[in-house]
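Consider the single chain below, provided in structure tokens and representing the form predicted on its own.
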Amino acid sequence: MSDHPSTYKPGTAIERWLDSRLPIIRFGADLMSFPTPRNLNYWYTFGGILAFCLVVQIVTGIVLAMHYDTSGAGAFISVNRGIMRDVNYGWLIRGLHANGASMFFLAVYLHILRGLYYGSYKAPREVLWLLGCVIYFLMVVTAFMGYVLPWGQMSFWAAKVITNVLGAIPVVGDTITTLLWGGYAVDSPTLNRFFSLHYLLPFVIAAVVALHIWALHVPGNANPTGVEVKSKSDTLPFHPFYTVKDLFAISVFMIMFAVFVFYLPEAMGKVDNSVAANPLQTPAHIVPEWYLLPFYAILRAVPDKLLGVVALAGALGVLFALPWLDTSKVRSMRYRPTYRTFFFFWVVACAALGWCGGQEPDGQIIHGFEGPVLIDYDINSVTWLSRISALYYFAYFLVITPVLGLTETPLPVPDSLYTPVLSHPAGAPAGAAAAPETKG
């Protein structure tokens, strides 16, 4: 699909001059006319939604950076009084940025689930998937560093916990921790480093997104059936058919976004973060933002610090290996009912990890009888649920996916996009593809 001929024709002398030197207008026109599978549903609009979220985060982040104080003594005040009260519409800009992070992750998780369900990571789209994983990893790092910047109690202690965990890495752990701290404890130099990286990384993400879009336009879009495009009749121009669809989806997404910004601005935040950082007072329960809770649960589920770091890194790393772990020749789970069942259990396991990550890991004392003797059982239900869910998370990728790819018998896959898209003509067999209409 990358070799479709350009339909752009310069209309003026300036356009012809520019096109022969920097064909940027031709590039934009070719993007709009790019042939796209005609059966894409609304699950494929999250790419546009994510682009919208990235622009919102970069624009609001630049404005917030103009008013942010990077000193440990002034960071909390600059955010909670300077930006929120003294800057014109500062409350709105901060609300868009803070809630925009949650909206960004909500959209990216749905985007990832769609890719998993429809097998968008399979050949020839491995590089597209890998770049998406890089974007997600950069998002996680950027979000964590942004969570530290308000310099409230939760921000300070989250930075302390996570950077201490990095110290468990053999050989280089202490060096990395000291480099991030800028000294021998979490303090003002740490805040300066986190602010610098948090400001820089969104532009790195934007660059990788450009590569991601480029990688998308080489093999072309995947589609819900997983069947490759075989002819021009299987496609539609991206504009206006999918630009309108994307704009509608973005508009609906913006309504939900606006509800949180204007009516529930603190719904995603933590109460402890409304208190200035205090190194001498540890919060009762230290937790990250909701979109990082599954990884936090995996980290806590492992009793050994080093193994916890390995499990945390593995939870992200296994996504990079997925194109080679899936041995099935069928892309879409529409035609893999057994694998689809295991996938739904995997989604449940991820939700369970998210819930466990937000709970206190304290055990419960349960009274029971063993013969005539009353015994107290100390059962940490949250920890064990985390371990079981984490075990299934890894088993899904490392065991279930490769084994089912070799043993599962999939349902019949249609020969072309027309089979699931167009209605069957009267008298045609159920599996027959409808012939495309002709004009003339």
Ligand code: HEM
Given for the second form:
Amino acid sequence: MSDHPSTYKPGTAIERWLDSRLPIIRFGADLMSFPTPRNLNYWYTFGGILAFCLVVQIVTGIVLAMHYDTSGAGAFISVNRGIMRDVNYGWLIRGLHANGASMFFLAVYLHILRGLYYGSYKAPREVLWLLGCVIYFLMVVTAFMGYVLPWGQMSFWAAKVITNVLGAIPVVGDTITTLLWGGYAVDSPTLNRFFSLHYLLPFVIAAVVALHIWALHVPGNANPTGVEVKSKSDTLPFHPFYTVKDLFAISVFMIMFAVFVFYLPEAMGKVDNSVAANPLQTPAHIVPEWYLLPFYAILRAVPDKLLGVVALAGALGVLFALPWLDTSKVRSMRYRPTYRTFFFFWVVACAALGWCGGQEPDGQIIHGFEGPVLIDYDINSVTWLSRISALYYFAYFLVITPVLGLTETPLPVPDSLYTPVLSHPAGAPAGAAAAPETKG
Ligand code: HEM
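Compare with the form predicted on its own: the form predicted together with ligand HEM:
Full complex below, order starting with the chain above.
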């Protein structure tokens, strides 16, 4: 919180000397003593888990880059033979990086769902939310470019489909495509560009994460009740209470991560990507990674290429607009039962879109060089399910959220954030004893 007074006292002469020149220890100490709402549940540990994922991706990515060949002729071999077989523990570093991307997205989706459910995006945390949306957008772009780097069949054709789609943007579309391609087709220069940007963007993400956390520390954390912190007794110092909770959650997360890396390393990969890129042979079924499938379904649900791009951009755009679309005075869905029901249907619609994105379109695939126009759709049940789900996705943000915010009668909201903790059977004894003691 901006009004959180510093409690740091430099202990030694060196600390005093440094503190008056670069108060970096004070900064760290203030982060640790930051007053944090006492009722944060495990959904609030995903921020820490995400920071852990970002570090894993950057560290493993830097090591992979040491052994990666950025040329179209050498990329596939350098990954599949060099890194996977010749480099000591290369299989482990690659397994951590490739599965780490999926873990990162799993964590970010849970982090976003938490934000949506508890209304964390509402005033005064709009900038925090907007920065989160920027991070998410950068993550999508980074992951897409990373997927291209092994230069297998799926890498090549995913790059082809998506760059072709960008070509539909009026006026600048062709220029963007040519710039990304580094020529007039997806080829070695494209791979070089993607590698360069894939290396750069995680550091941009890290910088935006720093802003995200700064923006968090100005109003302070929200909490599951949505009731703002009113007095010191509503909070606990971040350390040791939440450092321990975050570390525990990160440890559990690491176990799941390890199961994938050691027992299911290819579970999220595509068999086609074990075959080197071949511009003359279109794979039967071009699909992105699981975390981009809902967007892919939205793109394919729209029969027109340009409108597809508009829908895709809109699907992200509505997230940015959310703080201003939600008209309700009540923050948390705990006290908004009707909105909560619509929210659960929205989650189901996203899952349905994800499923649709992974299905083969029931149509013909014409072999040639033209990206998505290769696929000649029949209108089938998958297409209809994606259309209905996509419509609900947009209606939820553009109609249900603003209208329900004005019309729904919420349940009574507690006066203080620890009232529900005290009335909870498990929380009563400890909470009842702790609350009055810490009142300040
Ligand atoms: C690399 C990705 C990210 C990192 C490292 C990160 C980190 C964090 C951390 C450490 C917190 C505080 C702890 C917590 O509430 O979990 C936080 C809170 C928050 N984040 Fe993120 N975040 C990331 C991505 C996102 C994205 C994509 C969004 C939304 C689109 C988002 C929205 C929020 C919001 C609204 C809060 C405040 C929650 C509250 O106080 O109720 N974050 N983030």
